[in-house]
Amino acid sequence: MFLAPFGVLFAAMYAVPVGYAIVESLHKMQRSGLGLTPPKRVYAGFENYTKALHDDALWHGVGRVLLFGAIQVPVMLGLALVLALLLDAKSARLKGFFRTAYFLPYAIPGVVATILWAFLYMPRSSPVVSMLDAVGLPSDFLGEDAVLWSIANVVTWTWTGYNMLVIYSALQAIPQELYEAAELDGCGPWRTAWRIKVPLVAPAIALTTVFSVIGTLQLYTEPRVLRPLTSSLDADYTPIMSAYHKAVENNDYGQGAAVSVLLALGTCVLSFAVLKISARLTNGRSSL
């Protein structure tokens, strides 16, 4: 009884939408004639699937992200842990300053955030691509070979606050008499960090990660407000921009829900691998 708000809250928002898309992706429009009579909606089986298994520019557009999460995430997840241990330290001052300093960014809305770093990206407006061009750097953050890692940039300003404060709070629940333990046995500020400090904290890093690899495959509004800005961008740079092309500008609701059933199970998937890898790596930290 109690769990029942919870029940009819999974069902109307997770259950549902996606026995929906399931069932979407089962179905095509079929036209006739001259396209004078309305489509139909017809049974397809796993032709959806199929297509979108062999379209390279939803392959394609999956190797970008996993290359992005290769790379961005161990970085805002390191910037993340250093600024909580900076915050964390004994010495440390301002600490409600700091705190609410690096977790502003989150607050701003992606839309937002992507239309600042956009004008600081433009070859136009942009001050730092002006001083970059004075000193002989000449620079285009929206360039072919850029514009995934000035993306990355804006998604690490963004979410490193977030993590440093998932983070920061794991570290406020170690006891302080280990701290006393590792002073008395002779322990630095820097040895107490990584041999105290991480090891604990290493289940918050763990599902900083999960739910970092999880936005990575789920990567959408940074490069949807910027693709107008570039012809670097095209309309299946990520695989939920190929799903929403597929479903809504080529009004093929099908293949757009069997590319979501598709990336949803590959999300699960890396998502309980990079869980299993961070307990393993976890649980094999503590035993040292």
Second form
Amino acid sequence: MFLAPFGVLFAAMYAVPVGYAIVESLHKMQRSGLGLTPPKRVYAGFENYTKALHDDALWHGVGRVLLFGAIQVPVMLGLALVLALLLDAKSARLKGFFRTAYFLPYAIPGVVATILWAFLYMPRSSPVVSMLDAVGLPSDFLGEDAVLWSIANVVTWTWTGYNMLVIYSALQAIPQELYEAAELDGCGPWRTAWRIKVPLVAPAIALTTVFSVIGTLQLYTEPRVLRPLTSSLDADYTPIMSAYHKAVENNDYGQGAAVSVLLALGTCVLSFAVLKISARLTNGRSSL
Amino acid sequence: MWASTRRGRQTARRAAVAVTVAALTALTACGSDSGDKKDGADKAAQGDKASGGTAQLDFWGWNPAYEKAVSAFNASHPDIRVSYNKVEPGSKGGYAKMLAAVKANNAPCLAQMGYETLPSFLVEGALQDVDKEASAVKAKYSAGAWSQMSVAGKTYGIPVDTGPVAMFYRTDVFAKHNLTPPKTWDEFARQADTVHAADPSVAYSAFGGNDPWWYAGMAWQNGGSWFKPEGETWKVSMTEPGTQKVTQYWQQLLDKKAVSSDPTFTPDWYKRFGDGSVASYVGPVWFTALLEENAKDAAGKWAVAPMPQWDAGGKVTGNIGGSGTAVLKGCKNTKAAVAFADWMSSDPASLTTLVKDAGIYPAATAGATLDAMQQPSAYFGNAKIYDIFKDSAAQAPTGWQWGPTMTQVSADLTDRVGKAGAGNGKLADALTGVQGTTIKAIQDKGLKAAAG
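Alternative state: the form predicted together with its partner chain, after the form predicted alone:
Now the full complex is given, and it begins with the chain already shown.
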């Protein structure tokens, strides 16, 4: 009974859309002749799934975001942890200001952030590129090899502050007595940070890791915004872009839905794996 | 999602329009579902006729000048009320939104549609044929344009404009190198060498490779057609001899780095048109409006000449873009829809607005004698540039046929030709590749397709 409001919301916001996607993924449009008469929607079984699993471009996209995640997530979380520890240090000054400053990029919508960075990446308009050129370091931020890391830079810029705040909040929750005890035992600030603080915020780090992994698999906004500016970003550069390309640009909603469902399953599996691993690493201390 | 969209629009500078528009595409396409549904409900409540006996029509498009034409129409036609909704340019999201609306049963009656996309909409079952209503006004339009709004003998809307091609060039750069506009493509290539040898930082012209319809326009001039319905099968031939010649030609220019291959319609791209580091562009009539708006400082420095020819003395041009007002599936008042579409495409006052504000070339034959088309253009050194486009419009081959999956072709051409243009791979391989993905895409739709 008391669960009714939750149940209704859950059904409307979660179950219905997911159910709709699954239903769509099991259908296709049937046409005949040159296709000049309106198509009929028919049941297709797992045809859309078989097609998606045999789509090389989709697998390339998956490989790309996995590579992206393997590099970008540790770098970003490492930065976030260091910044959080610095803010939490006894000697830190202007805490409020820095906390806000680091967090600020998160408040800027991803599209706008990417447009801002785009102006620094574009070969002819960017002051950064012309500066690097002047000192003999020609650079092409939107080139085939660099563009993935240019995107990683935007994502890192946007999300480091957010992750820092999560870790910082965990740091704040550590009881003061522990520090006093550590000090009595002769721990310096470095040792305290490494031996006391980091292990105690491990659950928070695990949480941000899971969020970041999910975010990585859903990479869309940044490459989509940069796409018109360079020939390095294909219509199916990331798995989500691929789903969009199939559903909307190819107008094949069944295919798009199948890719989305597969992606959702993959994300589920991967985030649970990350969760399990981190739980083991933190000796089951993870509160998740 | 909407919040970020709005914010994006406000924050980005005007020069960033290209980025922003493209950027927000997907967001608007999938983020506005709830809004659409509401519109649909309102429309259902209104029915065909509102209480005052006024026909209600929704019209989606992206041409900014359409808005003015619509308000002029509403002012002079009390019995029909058209409400115009600006959507993202077609391939940048507008088409996706229209198809989604048809799928959800709340599509507008009328939609701006590039000629190339019309057959794709038909294959999705998203168009309403209006033969009965349209046949009365057919005589007002050029045969070529009219045929682009029809498939297999049925008409699905009224053509608005075509995209005759000419050559835009910088008079200052040409004067510096003692050049006059090239008559043939051979001369074009020689001039490109001259300019490149004299100053490698200046590109003689711009390769518009990541704009799929530009590439099609170049192939169009050389007599090819990429699609042909044969019996029950779609024949796809992006490697036919005419296109191959065009492909090899541009490959040579790209290899020598004599032409720029920057992605088109970006702030960077327009910057080069403004500062003179690109000296020419073979482009459509509507590029006049874009150039004026995005390279303001270069006023008086650009001029227009006829499109270079493959054969000396030849008189064949191409076509890039052009669109019509299509009637979408589910439109209840097709009579009013055609009445408005015809008015917008043929009324002299409406055409004057569209020519002046959007640089269109009218599909209505009477458009050629419009006063606005006789006026000298201040931006182009007071030359009467429309004379050149008038000739070009009459010289574009009329046999060109589009295929049933053009949104896919557009994305694939953009990716592959764009990459080859940037030096990653060869144009010929890109075209062969797109031909393959296109055949597969048509087959995926459950239709027959083959090379040839």
